[in-house]
Amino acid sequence: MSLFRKIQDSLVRPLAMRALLTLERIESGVAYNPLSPALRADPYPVYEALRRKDPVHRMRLQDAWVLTDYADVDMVLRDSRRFGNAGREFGYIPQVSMLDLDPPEHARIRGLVSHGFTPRSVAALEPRIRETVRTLLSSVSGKERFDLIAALAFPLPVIVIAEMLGVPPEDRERFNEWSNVVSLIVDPLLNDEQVRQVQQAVSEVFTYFEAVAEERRRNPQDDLVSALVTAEVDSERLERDDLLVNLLLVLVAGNETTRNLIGNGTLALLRHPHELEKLRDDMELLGGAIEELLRFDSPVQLDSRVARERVVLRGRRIAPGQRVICILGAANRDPQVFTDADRMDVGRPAGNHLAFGRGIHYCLGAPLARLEARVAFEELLPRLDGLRLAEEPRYRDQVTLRGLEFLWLESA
């Protein structure tokens, strides 16, 4: 690109913007920008505003439309047949994950990949991660001061899956930068440069899973590689294209949505101290809290499908090939569904909230994610008592995947 071109982007997107926003106003009295630092702070004002003025709302920065009523967005996940993932990619790298497809090929695609993720392989990982969250807890004992995230939030799962992959411990720490890199791709805005860093790291990824899987073909171990390189559905083993694009979704789906959940979760309850102590005082109630805290200030905050053909909603006409995006962390905040759904309570009843989706691209990781989680607050509640915030959190600047960037905390 031109330094012209650069300075002239640089000077008409914004106006650009703006113009869009304010049309927004204007049509429905509330707008939805992703990248307003304010949004990513604290998004529930906004989404509550949303669903309280235009619940399906056209989004003028992108040919979309956003939901953020309950009952749409779970309407909408559930209805592979009117809304699909394919074609809803961003077109980043060329390759298309099982999120991305459609029936029946996302079956196909799913079956194969489930080999690594049945109930069994995910019970029989509890010793490890449990030893793993000791050994990462003691590193910071007796410190007055440490960062939540770097400590614990941000290693757990990428020890975790790293090893579920058969990668060995010295690779770990190119694990960690491909996942902060590749987690972007989920994002409907990225501008050039994160474009370019995150086809970057994909590229790296797939030549190491390549190598790897190569080697696991000659040499079968007792990993998710193995089992992905082996694994057959109908006589049918992944291809090489499908492998690659598949682990990537698994290393960064792997480590996003618990990381998530430890740092929100993990702040929520300091933010709200007597319902951490309820839970301290009953620890019979962290299931359900876990199921509350993923419901409170969902890790994954939205998820897309495209329309496969006309749809009227609400009196509002979404075109075949637009895009729908479900801010998944509105619909867990609907008080139509959520009594009090503001008010954060570890003792509230299991709820049917929506932070691993919904239909037929549920989280394949989801009791993954919820065994690291219910672990790591094991060991960690005990040690968060005379603990307390060292300073103000900060937000990561992404839009699909809400998450802390640090959590420093300190004796009180």
Given for the second form:
Amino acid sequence: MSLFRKIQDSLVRPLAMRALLTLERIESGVAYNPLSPALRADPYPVYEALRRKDPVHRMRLQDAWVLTDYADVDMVLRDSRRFGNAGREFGYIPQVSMLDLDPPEHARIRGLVSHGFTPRSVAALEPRIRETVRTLLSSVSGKERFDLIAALAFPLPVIVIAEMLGVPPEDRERFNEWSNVVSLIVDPLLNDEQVRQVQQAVSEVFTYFEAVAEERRRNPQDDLVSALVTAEVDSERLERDDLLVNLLLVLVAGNETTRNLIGNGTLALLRHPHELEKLRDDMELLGGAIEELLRFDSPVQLDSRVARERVVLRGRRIAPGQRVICILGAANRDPQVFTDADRMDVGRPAGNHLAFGRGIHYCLGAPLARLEARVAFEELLPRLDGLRLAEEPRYRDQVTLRGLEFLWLESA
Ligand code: HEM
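The structure above corresponds to the form predicted alone; please provide the structure of the form predicted together with protoporphyrin IX containing FE.
The next block holds the full complex; its first chain is the one shown before.
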């Protein structure tokens, strides 16, 4: 049990947490508390302080190091020999997806799963994605007030993935609920009730997909489950557990992240009306603008690794087995890499952001996420004329992912 979990479970949790954060502040002049509501609302000033005062920061709530400088984050994500993914999972379920594997197993599983994500199969989804976006937006057209998360950002990725997986429409509601619960699995600090909910949902998802996979083995269709059950590399196939846990990964990795890109991106545009106008006047900028939105308010804020050997970084000694938390959201605002990094600029040359990670675990779904975002913004931007924020939006209570609970818009 981690030090954090022991403290959480004890009655002295608030006091102990305060003491550990004070210790951090004494040691480095800055503290990193992922549970702080202030960080949730706006993490960027804290990231800036960490990067300036202590870019390789010893976190005391967990036995971990926190990196905020682009060059360090980039180095760690590329160096899969010294910084691995295996062993970083939080142990909520026994099965391990490709996300938590190291070479050579990682390449084998990723090679098999990527059969379902060929450029051709992703590009072929565009007409259906557009039809879905139009249907979703037409249900709110003419309304004085609506929540863009509920209307578009939440349902779109779920529908796209459900269709890719071959989930029939009558199962969509259950699929929505599972998707919401299982995405908690990427958070390091769940309470016991959340862990129970995640395990229950995972068990239901596994039972469901096991039956679908069995059916597709006998009767392959044009969907992702069929692609995965028939995929073969060097005469190897996915075993049952690998198949199920990687289907689960697609569900977890693809839904809330894409929802956050659409939600955070729309909010950023509404808060920068000049940039929104620039983009609406020249839709050719959209591809680059999506990269800028990914950089500016990254849907996945953290990515972690476990040190495989002793590493000295900027004079700090990282011990084997210690967790290294790479703050993608901070690296993406590093002024040494991005000029005027806190400014959102839809015309910024499409960059080198780390929102999809880097190295061997680079997001397998990036082309799909970009396609969904492009189609969503192509359809949404003309409609944003005359719409404004109806109330201050709130970010969801999460550590790893950053996204809005709701985004209420109203006619101007
Ligand atoms: C804006 C949307 C998205 C963002 C910001 C995002 C971000 C990321 C990041 C940061 C990683 C790297 C994790 C690591 O290094 O440990 C990752 C991996 C992954 N993502 Fe995404 N993702 C998005 C959408 C999607 C979609 C739509 C899918 C699939 C439907 C997907 C599937 C995956 C998979 C399978 C991996 C694991 C790759 C591996 O371990 O080799 N993602 N994603």
